[in-house]
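Only one chain is shown below, in structure tokens, and it's the form predicted on its own.
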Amino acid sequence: MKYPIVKRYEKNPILKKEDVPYPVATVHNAGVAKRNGKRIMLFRSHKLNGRSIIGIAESNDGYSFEVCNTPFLTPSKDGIFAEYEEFGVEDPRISFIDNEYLITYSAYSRHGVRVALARTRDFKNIERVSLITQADSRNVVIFPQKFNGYYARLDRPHTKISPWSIHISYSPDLIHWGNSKVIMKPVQYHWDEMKIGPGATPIKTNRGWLNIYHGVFSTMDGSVYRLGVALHDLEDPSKIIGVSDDWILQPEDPWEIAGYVHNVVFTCGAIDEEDGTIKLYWGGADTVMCVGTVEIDKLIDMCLNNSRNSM
């Protein structure tokens, strides 16, 4: 296998708290998905008070991106989710099914992090859906596809009895989650060992389901987060077909290296393309939006061929 597996776009970072109209701190771990011909991109800020809000950005191309002038999604103000969003919106993911496009994000109060549900068709109207896990929990992304008529989702529930894993989950309706199971941990002394959870919405091949996630290892300077790779079966996403024992991504650039959080790449969204390839997007040091490219068939490859255990 020839590395780097992505190859990165040479004028990253793409976006950085400068190109924004409002006053952040940092831009990165964004959602993104395909709408008219065009990418949106639902990013995390920190405001100047530390906490978390949404922004929106549109492109034509997937790696120029002008921001909107006013933020997409801040905390609420009305019910049961002011009270638990009061600390911050974070990290959304998007997935289109059933034409609109549905959105997860972590939702911070004085109570732990929750998963919250919203869903919007043109990016402009939205409305928040429900909050779908319990305390403490994160990283939830959608399948785009229903399977035997129940959404699927992956998330990351966190315990301290064992390592923060992947685990799947199933819903009739979106609200109400459930035949949950664990499906993927960490490794000892691997490059994801303290802990993994779900990064990107699953793309679908012709080989399987493509689930880029994150995978943390911790050194004396600290954790160091990078990028992995498992392929699901398309019929059976609970089944892990492999996952890659190499990282496909990890900090090198120096906005990587450094910044609000030293040595991060994070996604939250990825596109595939129609020449056979995934534009990757990542948070770098939680500070800038980068992006770079990936073949199909490397990834497939890579869990095909050299392949660890999921558990």
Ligand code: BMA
The other form holds:
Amino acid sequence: MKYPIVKRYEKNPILKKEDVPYPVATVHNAGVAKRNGKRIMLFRSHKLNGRSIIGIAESNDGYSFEVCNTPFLTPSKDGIFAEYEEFGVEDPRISFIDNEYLITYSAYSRHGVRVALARTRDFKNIERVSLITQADSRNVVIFPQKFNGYYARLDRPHTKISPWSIHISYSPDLIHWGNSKVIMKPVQYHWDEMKIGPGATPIKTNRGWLNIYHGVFSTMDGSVYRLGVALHDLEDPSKIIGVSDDWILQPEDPWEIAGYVHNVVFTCGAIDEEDGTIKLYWGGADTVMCVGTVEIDKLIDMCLNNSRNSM
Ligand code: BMA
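Please supply the coordinates for the form predicted together with beta-D-mannopyranose (BMA), as a counterpart to the form predicted on its own shown previously.
Every component of the complex follows; first up is the chain already shown.
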């Protein structure tokens, strides 16, 4: 296996607070999607009061992004969403399915953190659909395909007895979710021993679904966030074929090691290109956005030939 697995773009970071035409303290944890030959990025920013909003940027090549003058999503003023988004909206993930883009994001309020779901076709008109988890929950990614007529999602409930693990659940209508089960857990004294959670929207390959997830290790100097990869069965994504024993990316560049939260690489999105590579996007130190490329075959190989147990 040739290292590094993920080749960092030489002009990282690709987006910083200075690129945003309204006052923000950070630019990070962005979801990405293809649309009409362009790349859309929905990124999280801390405002200067410490609460988060979601901005939008567009690119022709996936590297150079231009940010729109106004934010894309700010806390709702209406109804139930207003109550649950009061403290901010964070970490968007985008999934393209049935000709619409589904956006999941963390909704923070005095009641804790839940995941909300919104839909759009054009990234201009956005409709909030529902709050799809209870508190406390974050990190929901929806598969860009239905299984036996059901939407499927990976998420990450947390309990003391089974900390921060990845579950799968299903929905007929995007509102009611169920039939959940746990499918992947942190491994003791391993780079992801403290927490794992879904990261990028799953990517379909001919060998299975690639799930690029984050894992956290606790040190004397705080937590280190890294990225790993698992391969799920194509027809039944609750079946995990393999989980790479090694991480695929760890904080190494100065803007990943130091920033608002040090030692963090955190992904909410990736784009599969036509040449067998993925463009992987990640937030560095909760402060800037970065991109790198990785070969799909390498990720599959890591899951198949050097796998740890999924649970
Ligand atoms: C997680 C989330 C992410 C963040 C990470 C590192 O719990 O808050 O948004 O990137 O911590 O601070």
